[in-house]
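Next up is one chain by itself, shown in structure tokens, the form predicted on its own.
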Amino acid sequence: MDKAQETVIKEVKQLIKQAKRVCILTGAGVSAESGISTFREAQDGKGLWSQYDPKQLASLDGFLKDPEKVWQWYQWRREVNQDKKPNPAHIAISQWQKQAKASGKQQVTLVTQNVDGLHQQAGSDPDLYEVSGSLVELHGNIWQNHCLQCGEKHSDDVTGTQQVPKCKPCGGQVRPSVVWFGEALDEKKWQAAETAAYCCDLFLSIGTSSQVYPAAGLMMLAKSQGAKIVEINPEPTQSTVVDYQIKGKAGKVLPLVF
């Protein structure tokens, strides 16, 4: 690491110490360090799933037309990722949140675009929203399921089945609890993310290209309210609102800045 980057890291460390409210946005780059493939990467090659349009596998229309195919695609993804573990980036963020919560002097809200559940596995508390140490899974969680008809949650009771499970209370079809193409984000989760970005004095964008909306708009929202913006990426983006850029993998950089 060159001296310029070392200087940036020192300045970011100081910002972290001084911040009262922090919003962290993580993307696929963080999960990639644990060996998690992106949706499209999982389709690459000559395998069974490469022949399908992504919208056939991740949309309500696709599920209604062929629920078994969509369900089996997600079961396959779960099987592939079941042995993946949190990496140093997940762990560093979780430890930061826990220490901030214990001190009572800093609020650290984590917003993730990832659905793999690794932040939760590392110790970040899901869906607490406005308390320090919270985790907002904007796009859902691939390990969770719910009934398409009544909304009843299903998880452990459908593990391993290759046929679309039926909801015991109402008989409806069970689907993965992830946001599909054409679906809106959960309103409460999005409000929590917006609030965290709007109120923060420090915003960290980690492992994301900041190109996928509406999540990418959170950085702009934070900037509009005077927050300092820090970007951590192997390949820095060309964003004009970033104040500090650190080039590198999150798993190596985060333990240095926190």
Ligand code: BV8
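Mind giving me the form predicted together with this ligand, seeing as the form predicted on its own was just shown?
What comes next is one chain alone, with no partners or other molecules.
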């Protein structure tokens, strides 16, 4: 790592120590070192799904047009990801949250765009309504399902099926409990995320291309309130308000800065 990056890491370490309220936003890049391909590569490259645009598959009209195809895409993603484990990035974040909560000196809210559940597996607290030490799964969770028509939750009764399961109580179609493109985010979760970004004095954007809204707008919201902005990503992104840029993989960088 070059001298300049070492200096940035030292400065970020200091910021993290002094911060009172922290908002962390993670994206698919945080799960990359667990072997989960980032959202845009969520195809197998061998053509099984690569001829489809993920944004078409991850959408309500995609599901309504061809429920079987969308359901099978999610079953395939669950199958290829079921043995994936949290990596040092997930663990570093969850340990920091625990220390912050124990010390009572910092509030660290984790907002994730990821649906893989690895932050929760690493010990981040899924409690949405308590600001300190919480985890907000903005785009839902791929391991959960609910009925499109009546909202009834369905989980283990639908694993493994390739046909779109029918909801027992109402006969409706069961769908994965993720937020599709064109769908609104859960009100309470979005509020928790906005509050965390609005009130924080330090905002860390980790492993996200900052292209998907409204999540990508949280950084601007934090900046507009005077927060310091840190971005951790091996690639440059289109974010224009970053104060500290660490070009590196989350699994390597996070254990250094926390």
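Rigid core (definition): largest C-alpha set, two forms, superposition within 1.5 Å. Computed from a predicted model, the values in this text were never measured in an experiment. Positions refer to the first chain, counted from 1.
After superposition on the rigid core, the Cα atom of Q238 is displaced by 5.4 Å between the two forms.
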